[in-house]
Structure formats: structure tokens, C-alpha cells
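One chain comes next, on its own, written as C-alpha cells: the form predicted alone.
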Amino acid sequence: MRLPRFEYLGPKTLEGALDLMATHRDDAKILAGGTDLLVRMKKGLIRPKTIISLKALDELAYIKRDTRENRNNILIGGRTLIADIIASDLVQRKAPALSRACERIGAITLQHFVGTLAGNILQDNRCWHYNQSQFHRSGRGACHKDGGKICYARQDSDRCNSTCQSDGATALMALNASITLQRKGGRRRVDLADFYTNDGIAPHAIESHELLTQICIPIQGGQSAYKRLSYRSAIDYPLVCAGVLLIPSTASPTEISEARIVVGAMGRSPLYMAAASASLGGKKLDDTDAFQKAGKAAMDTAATFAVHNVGSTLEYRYAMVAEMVFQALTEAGEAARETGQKAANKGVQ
């Protein structure tokens, strides 16, 4: 499969990139790592007239802690390599769910040389029936995502049911992250939970002239974890994944004050499990029964969104939602208890 012809533009500054995006808009696509974009172009899924490369924009490659005006956040630039996030001591200590998720994105060569976290957030939704070669798709009627009126993943559906299989987005939503979208002459900050449209054709609430320049992760004093299931440990997209955050109570450090559970690869966007998360308030950090019930509740909710389009049976994926959530909650609970015990021992000394 060959790439279609396109004009390649390589701005040297962020302002230059924003100028080009404002000029070309829908005719252009952004190239950061290219691990999703170039594959889709080779398969004939998209045919942009112009490619705007961010490879020279080192000003968007950073990981730092923001403590201005009583803030306490991790800031990650939009062109930061996945390998740099994995290696970051700050991310490992304060946002382990993101570190674990990044370890599972693609292969090591992609992580080190091209893959970016922003690119993983912005990767297009996928479907086993759609993400095929142009020759394969030409053998049957076009699906919703390909401009037709058919959904091969869910019979008689009036919409596209392509699935968000982003590891990074699932972990970041569990961490209550937000992103900055910048355009020529302005910018806006969007909670990641509000960034997904639940539309399989256009899954992200971003304009063609906007660029994802920064990810912001609040440091909330809790512990996070990420679990995912795939056929292979590298390269493959997840069949199901789960990111969780547990924040202990300040009054009773062995109890959960707040929990966030997010399930990925089961719907058109990462799924925040509000009821399952709320059920853990006031529970102990080692309450495995509560964790199992939360996993079952997450499974029941996710089952209403899932379709057969990622290469595994629905029944298996349903069961694995409960298991991934349970494993992530158990890991986060153990880490929170260890942190609390260390703090208690330090206080005694």
C-alpha cells in the first residue's frame, strides 16, 4: 500500500504551525508521530491534501510540574514522546496509571522514535470492519464511517459504532486530566471527559484549525492504576482496558474518599463509570468485595455500549471488563495503603 500524494509542510515554530492550520483547515492533517495517520492514509481511509509536521516543534516536548498560584499539576507538551513519559520519575510517582498505559502503547520502536501522547489521545476510533484496505472495503457496501448507511458491527444501527481504543485517553480520564487546544489567536482548556463526542465518525470535539498543545494532570494525593487486555503485549490495540484513581480520606486514611473508574475499548469513547465509582466512597482500601461489585457494575454498564468490532467475542470482553477493573482497583488500593503506612511510620519517628 502506497501513500497518496500530498503537500508536506514543516513549520519551525508553534505560531507557524497555527498559521498553516488556519489557512488549510479541513484540507490538512497534523503529523506528530504518524503511527495512526500514515496507516490510515495507506489504507485509503483519508486523503489529506496537506500534511503539517510538528517534528521541529521542540517547544511542545516537555514534562514538568506546575506549582504556580497554588496549582499542583503535571504538564505534558503535545509533542512529548511516549518513551519520555515512561521514563519520567514524576509521572511514575504521581500518575502511575499513565506510565503503565504508555508502556503498552505500540512497540518500543514507536515509543522511542515517533509516538506521542497527544497522538494517542487523538487517534481515530477503530472498527474491525472499517480499518481494512481500500480493496477489502470495496467488496461490500460502505459503512457509516465510510460514507454509507450500514453498521457491520451492530445490525440496523443508525450510527457508526467504531470504538475508542486509546490506552492514554483511558488512563488520563481516570486521572481527571484536561487538555489545551490552541488555535491562531486563542486557546481553550477542555476536560478530557468532555472532549469525546460519542460520535464514531467524528469522535473528538476539536476543530480542524486547533492543535492539542498540552495535557494537564492534577496531582490529587491518591493512587492510580491501569490494566489492559490484548492478544499481544506490544503492537496490538486493547480488547478492553481500565484506568482507576483512588483518593484516601484525610480523616480516615484507610478509607476511600473518592474513586474514578474509566473503561476503555468498549464504546465510542472512554466510559466513566459514575455509579461504580460512587459505590466505593467510604469503603476500605482493601475491600475486595467492594472492588468486585464495582467491577461487575462497570461490566453491566459497558455491555450496553460494546459491539463486535475489535476481534474478540462480546461475552469474553464483558467478563474481562469486570476483571480489569477489579485488578486495577486492587493494585491502586495496595499502593494507597503502602503510601499511608509509610507516612504513618514517618510521623511516629
Given for the second form:
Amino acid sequence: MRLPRFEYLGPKTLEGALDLMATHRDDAKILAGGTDLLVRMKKGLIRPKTIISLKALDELAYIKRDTRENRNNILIGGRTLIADIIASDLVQRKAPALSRACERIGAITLQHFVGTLAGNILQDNRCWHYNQSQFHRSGRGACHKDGGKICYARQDSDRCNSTCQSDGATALMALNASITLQRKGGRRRVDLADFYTNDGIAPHAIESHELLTQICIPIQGGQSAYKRLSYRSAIDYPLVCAGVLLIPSTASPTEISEARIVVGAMGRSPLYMAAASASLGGKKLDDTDAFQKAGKAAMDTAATFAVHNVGSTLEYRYAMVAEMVFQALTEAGEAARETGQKAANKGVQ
Amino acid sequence: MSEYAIIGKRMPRVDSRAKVMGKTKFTADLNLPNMLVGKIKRSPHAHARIIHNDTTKAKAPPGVMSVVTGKDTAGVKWGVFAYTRDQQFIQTDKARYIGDEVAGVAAIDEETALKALDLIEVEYEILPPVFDPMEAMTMETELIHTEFPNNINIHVNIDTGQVDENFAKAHYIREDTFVAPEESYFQAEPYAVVARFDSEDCLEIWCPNGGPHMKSKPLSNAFKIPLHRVKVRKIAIGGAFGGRSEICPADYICALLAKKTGRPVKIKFTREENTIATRQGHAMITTHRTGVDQEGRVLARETTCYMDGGAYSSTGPIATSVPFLSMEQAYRMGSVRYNGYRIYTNKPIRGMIRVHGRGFAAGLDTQLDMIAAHLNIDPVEMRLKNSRQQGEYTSTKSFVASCAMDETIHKAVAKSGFSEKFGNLPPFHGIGMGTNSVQTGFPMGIRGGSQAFIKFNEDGEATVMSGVVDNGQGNDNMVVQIAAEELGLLPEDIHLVSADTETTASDPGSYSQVSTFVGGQAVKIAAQNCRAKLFDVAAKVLKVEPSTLAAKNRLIFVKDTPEICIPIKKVVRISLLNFTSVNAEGGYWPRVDMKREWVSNPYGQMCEAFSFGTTIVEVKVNPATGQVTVLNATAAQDVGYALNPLVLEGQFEGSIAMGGQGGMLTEYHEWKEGRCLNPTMLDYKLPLACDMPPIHSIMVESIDPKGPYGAKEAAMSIAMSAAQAYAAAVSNAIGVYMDSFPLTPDKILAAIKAKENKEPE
Ligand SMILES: Cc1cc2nc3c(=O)[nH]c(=O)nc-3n(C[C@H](O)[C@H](O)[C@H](O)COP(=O)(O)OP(=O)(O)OC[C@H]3O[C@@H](n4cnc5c(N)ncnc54)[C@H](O)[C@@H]3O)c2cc1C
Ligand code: SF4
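Any chance you could show the form predicted together with the partner chain after that form predicted alone?
Full assembly next; the chain just shown is listed first.
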């Protein structure tokens, strides 16, 4: 398959990139690693006139801890490689869910050489009726995402039900992350949970002249975990994934004060499971029964979103929502108990 | 220790260094001066009448050199047999699957060619398509091929007689149905072809092939030019697995474009084209009915199989037979009746594949395990009671000259610890076995034999000319090893000219597992003939009888007194100075029953040798997710004689990957109205290296009386028995006999849940 022709621009500075984005607006696309973008271009799904590459913007490749003015955050730049995140001790210790998620993105080659976390968040939603060659999509009516009026994944659907299969976004949403979007002359910060449009055609609330410059993960003193399921051990998008964060109560450290459960690959965006999360408040960190119930609740919610468009069977993916959530909660609970224990031991000494 | 110097040794393949260094050139890498880019226009409709095919606009843009349609093909049709000639290279009347060829374009570059494709205006009248073979037989809608009523393309009927009588005598009878969908090969190399007509109007063509002579004949027919004018050239090939056995419409279209433009043309398939527009393995619905006596011996079997053949015949008669033949070779069946139906549907074309009928074979073995459980017989015993023995005739009357099936069973059982483990493993931990047999050759009429030529060069090195093709399995190395062994040279002294229809004689090709047995044998005979000539000359020089001589390590010497010797180079030079030829030929034609025919007379000697194999795998199933972890695989095959254990191990391992790990756990296609939803490697779940279990390879040597050094088909019995073993192991682990393959986690989990619901704790 062939890349269509385009104009390639390689700004040397962030300012320069923002300038170009302001000029070209909808005609341009940002190129980070290209592992999502170029594949879609080859299939003729998008035909940007201009490509603005982030290649030279080393200023956006960093992972650091921000402890200024009582803050306690991990900051990740808008062009940081997935491989660097996997290698980061800070992320490993303070946001293990993100480490685990990044380890499973594509394959080592993709992680090392090109793929970025910002690109991972901003990768387009997927659907096996849509992510196909031009030939495949010919000879039948175009679907909503392809500029038409049909949905092949859900009969009679008046909108697109494409699936967000981003591992990174699922983990980050569980970690309560926010992102910084910068444009010429301004910037805004959005919680990842508020970043989605609920529209499968354009799933992210971002303007064409906005650049994702930073990802911010608050360090909240809890434990996070991430579980995902695919048929192969690598080069396989998730069929279901779950990111969780458990924050123990300061008063009674064996109890959960706050839980966040996020399920990915089941809807147009990672799905924050409000009811299932809330159900864990006050529960013990090893309450298997409560974890199982939370998994089931998450399954019931996710089932209302998912369509059969990324592989396996819907029934199986539903069942696996419960399982992945349960596994992630168990792991996070165990880790939290361990850290609690260690802290207690220290206190005794 | 064998008496051989080179044969039987773990010799690294002659082609591996270039391959791992990325230096090997495949068809897509070829660049000829002035070459054009060719592209194929394909039907986006599964079943549609072509009303109008207008190329006027497509021809207009600068850089478009030629546009061809069915009007340019003179209606030539392809089919492996005279009675299956049903596929035009470019359709004129009707498209029968999504991907069917409707036009071809040659342009100065890819961009222009793609633009021209878009400008071809094909007007279709959409016809009702049919995708399900069972529906296809009863549909009232327009037939896919009008000459084939009920859309039944092929019906193979085999009946040994006494079937009903023996069922009446049976102690226990079971009937079970097994299903498995179609599968794809995913050769590492997507299909590509380069063609040109030279100054003498000869067609020169490069493409992956299962046998160059299998390509040249249909091309000569299609272009109505004599065979010597079709020069299929040798080129490195990145995998075939049965999917390169026939001529591909792209070969014809590429050659036609080259002819029209007078320039070389290259067509390179996308991965999607390779998946949908070459071949696939058949989807099958198989019912086995088996009757046994009290001891578990099979008295009678009746098998009925419905195969989804896709849009055209391809190798239909063969593909409809081989799944059954493999089982009738592996097991004695008393009496048997087989009805195989190959049915046309509006899906991609199905052909030959390394694992013939994963559901067919796994079903048969699963049923044996069910019967064994009912009779309280252990699975090993059950197989030993029914396994093929040397000196017997198969149900379809092939004599089995060599067979070490039982030895493969015993060795695999011992190595894997099957007997200790079976029935004694913890819950969701299982072990299972499968046994199978594969033909070393098919009856191929005039192209059944192979001939080789050897010429000595004055420097004492030799050039071997053989029609044998290497698809990646190591055939080039096999030929070099044999020639070096027989001529007394080192492998680096042998120069191979192979798989080229201009310089090599007819050969059956590799797709009937016959390259070593027939092609290798021809090389062996040629080398022996050549050596005899050298010995005559050397004997005179050394003043001994030729019969006392041997050759090894570039020397000819007296067997009993090796100090009396002479370098081969010197013998060659002396011969040439004394007006004596140092070249020779050799040929081998397997003695098969020439009257045997797939449909009209499926009885008689099929081929001269059969391989036999046993695979055992041990698995753990995660009861929460249904996912399978394979702990280890043990593969034992009667290969006749292991010419190169190193190469064979590679074949065994690939067989486990294709037949078991991929074929039985994750590989299947998803469809929507005839469109393949997962044509790429990302979405079709081929196993990766990191998914593979540890594999123990055991080579059993029965020394076939006809095979070169006793060798016969090597490793395909593993690919097939792996499918059976994976099914058996998973069934054993979850305590449910599975009947729908591949065993994806969703099916396994559903089976576990259904079982739990049935038997509350
Ligand atoms: C074989 C294969 C397997 C894969 N498997 C997985 C998987 O398992 N899990 C998974 O989550 N993903 C997977 N991916 C998708 C993709 O590779 C990853 O999501 C990767 O992280 C994308 O990063 P990138 O830098 O290559 O993004 P790009 O392709 O460069 O960009 C993706 C999108 O984001 C935009 N973009 C990128 N950076 C910015 C920025 N800073 N500001 C604004 N817009 C931006 C681009 O314009 C584009 O639209 C896979 C891809 C392939 C090819
Ligand atoms: S969900 Fe429907 S509309 Fe969206 S991409 Fe898939 S088929 Fe198209």
C-alpha cells in the first residue's frame, strides 16, 4: 500500500510547530511516531495535505517529577517515547498501571523506535469495517466514519460506534491524568476523563491547531494496576482492558477510600465506571467478593457500549470485562496492602 | 554412525546465510530496466454480472501504458484438470467473489497505475450471493457456475464395500460432527510476479511457485506458444504451504501486460490480495460415524464432509480427497465409505494447504478418544490397536512399503510422559495426542517424474540441474547434499541450477511432498551415473577395478586401501583430455497406479511412500479466561531417513506453529457479506515466536525401500497430527470434547461454563 502525496514540514521549535498548526489548521496532521497515522493514510482513511513532524522537538521528550509548591505529579512530554516510559523507574513505582499498559502496546520495535504516549492517546478509534483498504471499503455504501450514513457494526445505528483501543489512555484515565493542549497564544488543561466527545467519528475534544504538549499524572498515594486481554502475546490490540487505582484510607489503611475503575476497548472512549468504582468505598483491600461484584457491575455498564467490531465475540468480551477488572483490583489491592504493611512496620520501628 | 559423509548430517542450509543477512532477492525485489508497475482491478461484489467494462478513461492519463480486460484474454480458462476448467484469468461475464479479477493495468509508476484502476468503469448487475456451503446446495438463486447443479463442484465417493454389514457387527457406534472454518497461509512473502517477453518473443517470468513446470504449461496453453518459449525463472520463494501450487491469474495478467507494452511488468500483491486472491484452506463440516468391536478396533467408518470451496475449482478434486486419504493411511478402518462434497460459494478460492482439514483430522481423533473413554481404553492403546502397519494396503488399495507409526507413538509417549500424565493431571491441565499420515506424492501423470543433469567443470566442481523448487523448506540444500554425497565432493563444490523451465527438465514440483523422494532421487541417480564415468577413468589410472572405488572429500580412492587415491579434479581433466564425457543424467518416476483418478477411480497405488507422525502436547487452560498455555509439544515422525536433522527440526517446529499453535488456537477469518475482515497479519492471529511452546522433535527412521537413502515426506504428518493433539489436550484439560475449531478462548470458556452448569458441584 502506498502513502498518498503530502507536504512535509519539520519545525525546529515548539513555537514553530504551533505557528504551522495555526496556519494549516484542518489541512495538516501531526506526525509523532506515525504508527497510527501512517497506517491510516496508507489505507486512504485520511488524506492530509500537510504533515507537521514532531521529530525535531526534543524539548517535548521528557519524564519528570513535579514537586513545586506542594504539587506531586509525574509530567510526561508530548513526544516522549513509549520505550522511555517503560524504562522509567518513576513511572514504574508511582504509576505501575501505565508501565504495564505501555509494555503491551504493539511490540518492542514499535515502542522503541517511534511510538509515543501522546500518539497513543490520540490514535483514532478502530473498527474492522473501517480500518480496511480502499478496495475493501469499495462496492458498498460508506459508513458514518467514512463519510456515509450506515453502520456495519450495529444495524440501524445513526452514529459511529468505533472502539477506542488505546492501552495508554485507559491506564491514564484510571490514574486521573490530565493533558495540556497548547495552541498558538494559549493553552488549556483537560482531565483525560473529559477529553472525549462520545462521537466515534472524531472521538477526541481537540482542535486541529492544538498540540498535546504534556501529560500530567497526579501521585495520589494509592496503587494502580492494569490488565488486558488479547489472543496473542504481542502485536495485538486489546479486546478488553482495565485500569484501576485504589487509594487506601489514611485513617484505616486496610480500607479503600477511593477507587477508580476504567475499562478500555469496549466503547468510543475508555469508560470510567462510576458505580462500580463507588461500590468499593469503605471496602477492605482484599475483599474478593466486592472486587467480583465491581467487575460484574463494570461488565453490565460496558455491555451497553460495546459493539462487535474489534474481534472475538461480544459475549466473551463482556465476560472478560468482569475478569480483567477483578484481576486488576486484586493486584492493586495486594500491592496497596503490601505498601501499607511496610509503612506500618516502619511506624513500629 | 551412517556410512555417509554429508547425508544425515546437521548441515546448515546453503541458503540460510543470505536469508538472515537480508541479501536474498525475492520476486518483489526484482527490478528490470524499463519495468512497469502492474495492478489488478478486482470485483468489490461477491456475485455480480459484468454488464459493461469500460477502460477508455483509464487509458487516458499520461503514464498508463496498457489496460487489459477479459476481452483481451480470448476467454482462456484455468483448471487443474480438464473437468475443472472453470476460472477465467480475467472475468468477462461474472464476478464470483470479492477479489475476482476484472481488469489489469500497467503504468510507469504505482501512483499512475492506481489512478488508472480507479478510472476503469465496471458496471455490475448484483446477483444474490451465497456464503454458506449448506445453503449453497439448496439455494434457488442463480448458480455460481451454471454447469454445476446445486453448486456442487466436486463429489468424491469412496466405498470399500461391507460398510453397513460391518456397522451391524459393531459393539459400539458413535456419530459426531466437527466444524472448522477456512484458514490462510500467511506466507512471509506476499505474492508477486515479474514478466517480460524477450527479443525472441519468449515469455520470461519470475514468481513464487510450487513447481516451475506447473506454471509453464498453463502459460504455454494460455498464450498458445510452445513450452520452450515459456521460461519460468528461479527466484527465492518465501513460503508456499500449498498456496502456490497453481498458476495465479496475476501471472497471466502480468505476462499479457508485458506482451502488450513490450516492457517488463511487475505486479506485487498487497497482504490483503495475498489473503483473498491467492488461495485459502477449505472450511469443512465433517461427520464421522465409527463402529468398533469390544477391543476398540474400528470395524467400519462412514465419513461425510462438506467443504466450502469458494468461487472456483482450484485443486478441488485433490483437496476433497486428501483429508480423508491422510486418515485412511494413518488408521486401519475395516471398511469405509467416504463422501466428500466440495461446494461453490461466493468466497475466495480454496486450494491445497499444509494442514488438510484441521477439523476433519481433529474430529476423527477426538472421536477415537471418546470411544476409548467409553470402552475404558487408554488413548495410546486405542491408537496402537488401529494404527497402520508396514506391509498393509490402505482402504483405497495403496501398498504401504514402510511404516513406523507405532514407533512414533511409543517414542512420543515416552518422551512426553503421556502415560503417567494422562488422567492424573490437576484440573484444567491436560495432555492429548494425535496421529496422522501424509502422502509422498500424488499421481501426476506426465509430470510425475523428475530428471536431473550433472556437468563437471574442469576445476573439479559440478553443476547440478534439477527442476526441484525450494519454497523455503530447504530443497536447494537437499539437492546439494545429495549431489555432494554421491559425487564425493563438498557442498560448496556443487552449483545448483534449479527451478528454471529453460534449463531443467520436467519435475512434479514441491506441493505433493515429493521433492526429495522423486526430485532428490533423480539427482542421486544422475550423480551416481556421473560418478561411474569418473570411476571408469580413475580405475584405469589407478590400475584397479571401478567396483573397488569410492569417492569422498574431493578424492576417488580404493575402498580398502584409501592411500591409493586421485583427486576428482584430476580425473575430470584426464577424462576431458581423453575425449571422455564427464556429464550425466538421471531420472526417477514413482511407480504409481496411472489409472488412479481423484474422482472417477480413487483406488490403486497413490504414491510409493507415506509418512507417519504422532504429536503430543500438554496444556494448561485458564478457567477464568479460557486462554491456553501450551507447556510443551513432542513431535515424532517417521521420515524414512533424516537427510538433514537440522532442516527437519525447522520443519517440525514450523509444523507445530501452523498446525497446532496457530491453526488450533487462534487462526480464523471473520467475514461480512463475503468481505474478509481480517486479511492482514495484525488481525489474523498467527502465533509469534514468543507464543510458541518448547518443542521436542523426534525423527523416526523406517528406511523406505524406494526413497533416496530411505527418505520420504518429512514434517507434514506433524503439521496434521499437531492439530489433533492440540484439540485432544484442550479437551482433556477442560473435560469437554470440543467439536468446533479453532479452540479460541471464547469457545473454551463457553464449554467450561456449560459443563459447570450441567454438573453443579
Ligand atoms: C502493529 C501495530 C500494533 C499496535 N498495537 C497497539 C496496542 O496494542 N495498543 C495500543 O494502544 N496501540 C497500538 N497501536 C497503535 C499505535 O502504534 C500506538 O497507539 C502508538 O502509541 C501511537 O503513537 P505514535 O507516536 O506512533 O502516533 P502517531 O501515529 O504519530 O499519531 C497518532 C495520532 O495522534 C496525533 N498526534 C500524535 N502526537 C500528537 C501531539 N503531540 N499532539 C497532537 N496530536 C498528536 C497524530 O496526528 C495522529 O492523529 C499499534 C499499532 C500498530 C501499527
Ligand atoms: S462503528 Fe459503524 S460507523 Fe463506526 S467505523 Fe464501524 S462501521 Fe463505520
